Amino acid sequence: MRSIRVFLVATIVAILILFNFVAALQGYQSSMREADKLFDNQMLVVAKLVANLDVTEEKLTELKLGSDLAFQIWQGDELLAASANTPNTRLREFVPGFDFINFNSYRWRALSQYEEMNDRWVIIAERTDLRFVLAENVVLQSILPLLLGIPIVGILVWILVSRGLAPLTSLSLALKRKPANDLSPLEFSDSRVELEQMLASINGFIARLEAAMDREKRFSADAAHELRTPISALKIQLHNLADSVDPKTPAYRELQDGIDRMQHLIEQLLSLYRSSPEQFEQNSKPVKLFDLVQELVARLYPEFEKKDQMISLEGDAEFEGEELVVNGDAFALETMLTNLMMNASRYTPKGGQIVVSLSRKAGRIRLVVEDDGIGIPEEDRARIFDRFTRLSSAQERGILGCGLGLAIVQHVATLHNTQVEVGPSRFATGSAFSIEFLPWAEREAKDMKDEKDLGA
C-alpha cells in the first residue's frame, strides 16, 4: 500500500535536491566564468607591470614569478627578457588580446600587449590547469555545504511531514480503537480544517449505520417472534391432523417436510443476521474450543443416531500443556459448528462416519469436520459458500436444505478473521471442511502489533 508520508517526503526531498543541485551547477559554471574574467584582469595588471620592467639582468632576477606564470618581452624581433620557463621563440604572434597556447607540455592562457611608450610587445601566459584548480577550489567551497546539508534537509522534511500527518494518524487510531459495537459519534479533539469534513462524514455514516442496525435488530426480533409463532401453531395443527389423517400418506409427509424446511430456513436466516460484526465484538471472549465441540457432539448425538451414523471427536483439550483457546463469540461458533456437523450428517448416508478433529498446526488451532458422504465435486467447491446455493447432486438425492448453512459457516469464519477450506476427506468419499483459528494469546499480540504499526 502506498504511504502518503513516503510520497510527500520522497517528492519534496527530490524536488529540493534537484533544484539545489541544478542551481549549484549553474552557479558553478557562472562562478567559473567570473573567476576566468578575474584571472584575465589580473594578467592585464601583470602585463602592464612587466612591460615597464628594467630588463637588466640584476633587476630580472629580483622578479620572482611562480612556475604557473611565464612572460616574454620583445622589441621588434629581439627578445629583451623572458622567464626561465619559456622558449626563445615567440609564444604567440604579436596580436593584442587573449588566446590559448601550448608549450612546455601544458596549456596556457596567453595575453599579448603592445607598450607604445617603450615600443615593446609583452606576452604573459598562465597555466590553465592551475588557474582552473584555483578557481574550482574557491567555487566548491560554496557547493560542499549543499551536499552536507541534504541529509539534514531530508530529516527535517521527514519530521515536518510526520507532524503534518499526525492528526490523520490520530484519527485512524481513534477509528481503529473504537469498538465495532460503539455507534456513538467519534469525538476527535485534534481536528484540523482539512479533517473537519472527513470527521463530519464519518459521524454521519456512523449515525446512519446506527439507524440501520436498530432497524435490523427490530426486524430480527419481530421476525423471530412473528414467524416462529405461526410455525409453532402449524406444527401443533399438524400434530392434531395426525389423529384424523394417516401420517404415512404422501400429502401429510410433504406438508410435514415443508413445515420443517420453513422452520429450518427461518432459524438459519435469524442466525445469519444475529452474527453481525458489532455483536461479535461485544460478545467476543476466550472460548475453549475443545469443550465447545465436545458439548455439541453430545448434544447432536441423537441426530446422528437417527441415521445410524458414527461421530467421533479426535484431539485433546490441551496441546503440549496449552489449552486450545480462541478469541470468539461462543454463540456464533456454536452455530458454525452445528451447521458443519449437521451438514456432514445430511450429506452422509445411513451408517456413515463423521469425524471432528482438533489439532495445533503451525501455531494455529485447526478444526476439521469430515465425513464419508457424497462429497463435493471440485468444480463446485468455490460456490458452495454462496447464499441459497444447493448442489444438483444433493437435490437429486432429495436431501433437504435451504442453502444457507455454509454461507453462515463462512460468515462466522470471516468474523473470526479466518476462512473455511474444503477438500476431500480422509475416507474414500466425502469431504472435509477445515478452519484454522489464531490462538487467543497470539491474536491479542497481533492486535497490539496492528495498532503499533498504524501509529508508526
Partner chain sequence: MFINGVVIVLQEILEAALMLSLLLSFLHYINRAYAGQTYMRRTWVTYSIVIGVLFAWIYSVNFSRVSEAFDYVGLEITNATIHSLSSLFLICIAWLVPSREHAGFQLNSGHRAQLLTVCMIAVVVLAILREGSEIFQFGGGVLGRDEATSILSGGLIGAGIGVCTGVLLYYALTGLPARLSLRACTLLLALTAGNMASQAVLLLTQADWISYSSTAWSSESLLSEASVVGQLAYALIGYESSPSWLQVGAYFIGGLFVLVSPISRTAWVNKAHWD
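The form predicted on its own is what I need now, so please give it after the form predicted together with its partner chain.
If you are looking for partners or other molecules, they are not here, because only the chain is given.
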C-alpha cells in the first residue's frame, strides 16, 4: 500500500541527505585543500629551521625529528646532514618546490629549497598517511554532526508531515463515518484552502451521484410499476382465453411463456433495485443463515416438485456450539438464495438433485448450492455474472431466463463483502456456487478495528 506520508518523508529526507552529502563532499575537498596548504606552510617553516642548522656537528646525521618528518642538506653531491630515517641518496632531484616521493615503504610529501647564501639544497619530507589521518580527523569532526543529525531530521520531518496530513486523515474518517444512504453535502470544520477545494469536489461528486441514483431509482420503480399492470392484465386475459382456446396448443404455450418471462424480468429488476447499497445499510442486521435457507427450501419446494427434483439441506443451525449468524440484509440474502436455488432448478433436468449445504471453513460460514444439471463450461464461468448474459447451451435447450439472476447474486454478494465462486459439483455433472460469509461477531469486531485504525 502506497502512502503519501511515507513518500513525502522519504523524498524530503532523501533530498536532505543528498544536499548534505554534496555539501559534505565539497567541504571535505575544500578542507583537505586548506589542510594541505597549512601543512605545506609548516614544511616551509621547518625548511628554514633546518637550513640554519650547524652542519659541522659530527652526529648530525643521527638527528631524529620524529617518524613523520625527514630532512637532508646537500652541497653539490655531498650530503652535509640528514635525519636518521633517510637514506644516503638524494630524496629527490634538486628542483625547488613540492612533490611526492617514496622511500622507507611510505609515501612522502617533499619540499626542495635552495639556500643561495650557503650554496646548499635543503630537502624536507613529511609522511602523507599521517598528514591525511590528521586532516581527515579534523574534517570528520565537522561532518559527523551532519550525519548524526539525519535521523533526527527524519523524525522531525515525519512529525511535521503527519501534522500537515492530519486534516486529510480527519476528512477520510468523516467520509468513512458518513452512512452510505446519506448523500447530503459533507460538512468539515477545517478551513484550509486545499481542503476547501477538495471538499467542494467531493460534495460536487456526491450531488451528481445523488442525482444519478435518483434517476435510476425513479426509472426502475416507474418502469416496474408501469409494466406490472399490463402484465397482470395480460395474465388475466390469457386465463380467460383458456376457456375458448385449447391451452395445449403451441401458440398458447408460447404466449404464456413470453408473459412469464416478462414478469420474471420485471421481478428481477425490482430485486436489483431493492438490494442497492443504501437499502443494504438501512436493513443490515444479524441474520440466522440456516433458518433463512431452511425457510426458503420449504417455500420453494413446490417449484422443485413440479420437475420431480429432489432438494436437500445439509448442515446444522449450529456449528461447534455457534449459530451460523451473518451480518446482512435479510431480503437481499433471500433474493440471492432464491436466485441460486431457482437457477439450479432451471438448469437441472426432471428427476435431478439439488443440494444446499452450510458449513464452517477457516473461520467463515460457507454456503454451497450445487446440482447435477447441464453444468457450466470453465471458459464461460467468468462471464455468467454479467447482466443479460445467457449461455448458448441454455438457449439451445429452451430454458427460460432474462440473464439477470446471477448478476443479482453477484451484486448481493458484493454488498456483503464476499464473492461467488463457481466450480464443478459433487455429481458427475452440474455446477456448484459457493459463497463464504464472515460471521456476524467477527464482522462487528473487524468493522470496529478498521474504524479505530482509521481514526489513529
